[in-house]
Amino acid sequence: MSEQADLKRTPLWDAHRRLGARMVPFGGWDMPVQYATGILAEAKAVRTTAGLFDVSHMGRLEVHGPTAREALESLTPNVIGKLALKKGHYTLFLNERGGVIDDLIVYCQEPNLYKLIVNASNTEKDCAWIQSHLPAGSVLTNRTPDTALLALQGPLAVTIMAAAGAPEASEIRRFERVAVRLFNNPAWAMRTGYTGEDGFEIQCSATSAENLWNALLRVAGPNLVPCGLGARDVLRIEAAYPLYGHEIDDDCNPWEAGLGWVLKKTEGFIGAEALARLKESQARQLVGLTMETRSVARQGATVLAGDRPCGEVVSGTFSPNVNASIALAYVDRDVTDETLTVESGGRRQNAARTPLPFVDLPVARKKKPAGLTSTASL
């Protein structure tokens, strides 16, 4: 059997195939990288007008039972316990060397259910990682295949809720998971992203998701584009957004990925004792760089202070918002200067070192992002 015959498809493949989306393989699913727009001008939707994306590969996970809240305890390393009803935040789980298995969102949905989202690729290993620290009396169950997950983002996100039927969506806060109806539909919408814009996460049946699919873009019009996940890919790394495989894995911790703030906990967690005494002997340290040409600097690609070569490239694309080719790239934590050198297929090209992240976001703005609705009409 082919690879290709082997990828699952989200309930949306034929609505993306009709819209001639270009597939690719991703974490085992067949996936649109874009549509006949392109990937430049569907990140640039995101941030001026809106876009849709199927982010239904993410894995999404639920744990159920009175020993539910003490196992997430033990496995991420922000409180669990201060989770009120309907709120989630960004964790992680972590190996016992305090490497990253994967980054995840927590919601506490009800008392003793929590709803998790994982990343496509880890979603097997995330299950089996849960469930071999899962202590009696709580159940893991993969909710994936039978549920659908729907990412609207940009400004008029709420706008386009609004006339989907949800005008109360401007008022869900940022990691908030709130029951709404879209269409008279039932879903469950989340105000998070992975692109720095404001927006939802929408989450249905299987069954039912093509259909809202269909009626948001229709109801928005040219203010609503399909996105794939080249845009995605550009939007976070503007955003300086990790992604698995790339700026985290099992063998990256979170101190040198930029991600400390995570740890809201010291002890009592899988990972603890060892990211304790990583703190203070972080041998690298995560960049952002912008190419002196349109050039992309690919993942791999030689990072170097004058001629000695002083880290990698994680991470790069054109953003269109910026007008440049960037990159995230680990280098030396002793590394100061502020221009470098980028080396890869023997060519080399000068990056200037710039603060993350690469575009001023609206998450990064707004405190209580509920206030981030638009006043445009569609």
Contents of the next structure:
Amino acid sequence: MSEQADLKRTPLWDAHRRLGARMVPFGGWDMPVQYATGILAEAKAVRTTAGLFDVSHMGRLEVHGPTAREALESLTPNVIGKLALKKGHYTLFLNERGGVIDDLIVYCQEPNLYKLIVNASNTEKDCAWIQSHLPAGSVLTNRTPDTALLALQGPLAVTIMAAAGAPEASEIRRFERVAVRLFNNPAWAMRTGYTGEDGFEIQCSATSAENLWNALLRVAGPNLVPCGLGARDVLRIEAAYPLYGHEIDDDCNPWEAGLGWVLKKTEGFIGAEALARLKESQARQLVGLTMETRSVARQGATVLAGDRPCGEVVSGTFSPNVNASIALAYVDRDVTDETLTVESGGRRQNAARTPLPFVDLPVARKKKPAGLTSTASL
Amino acid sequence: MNLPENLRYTQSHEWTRVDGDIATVGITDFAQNELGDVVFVELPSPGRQLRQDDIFGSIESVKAVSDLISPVSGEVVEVNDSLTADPSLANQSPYDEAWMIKVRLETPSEIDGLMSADDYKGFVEE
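Starting from the form predicted on its own above, please write out the structure of the form predicted together with the partner chain.
What follows is the entire complex, opening with the chain shown before.
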């Protein structure tokens, strides 16, 4: 009990308890891992109707001032200068060795004001890192305590936004951040999420969070299921999205994690020199595995090619959408076997190498040709 | 919490029901609720000789994996294949459809050392 006393609570903590959530410590926060529905039903709902997550534990930071752009340009490998107003992108903080300090989304709110969303467990580390590299003329503020962040994810997300009074949300583009009114209360809607489904992350004041959470559930009825961190983990593994502490960490480089696409610059940011050297010497690759049995391959389990240990599992779960146990594993770069073996607790099972992502993701589907959609938007 | 009076319980959350010299073993409602959605159950083959406190299998949920520990000694005479085929039975029907193994009791007095429903209730509420 004493360790629980140190855990932070989001503005939705009471709402979770009222819904019968099972709470667990995560990144310093007391968070719902699942509701009465259960992880599998929650993860299924997000791919068939919609799910509502409390992600208020994630760090919401602000870098403000005339040097804010150059500060972030030197801290991240994606091109901050290309961000249009109200647009954001996925990027990384890298250390001098090219390792990943954290992954994050940066939005350009105003020319001198950038909004950052970082991992809960890394918020303090990130703040210290930014602060130590902040040029004169910029100020870093941690906005996490003043606000709440909800993720509304799933094929019915747009419909639910309309029912909440924001039909214009359907026009918000991926990684765009737009002011909306939901049930007549101001909020920011971002067309993002970490499930691979269409959806929104909604930022509102801490004081309005519980009303918004309850009103969304009420207006959507059975089409919107409250979802905990358990379902969030299942969904992000299905989508093969990296999570700090699993696929990425301070000793892993972006290419290994499949994040080479984030590296839009070759110089002018911390880590650039190391990356230039590392590019040719990647030792391992991230692969998807579908297990032969429903037994879950968990983080740390050994991967073998034949009888030769060749890597380890970094994330594993049972996927209700694939209806199989799936895993992400790092294996040696030269491994080409289609069937590998996973060993944990003295037990071995076969694992079939599987292309990533494990499920067909709406956000990754090819856009229709412009001619087909232009009439619909007018 | 559902705790049938006619069962005996262990600290590792198995239940045992005795009919003549046969003990049927499963996991409790409390255990299935703690585990969450069960996705995999591994059970021994019939004929396996168990001693009390031997690990006879394992049960996995999305979040956790747990050993199954035999409350009694004896030979496994029957195994619930329906449960290994559909592990979600462990959540839906822990005392009935999700029974795990039937053991021919070798030392019936072992039953006396197991907890009653009341004792087990006190144990999990501690």
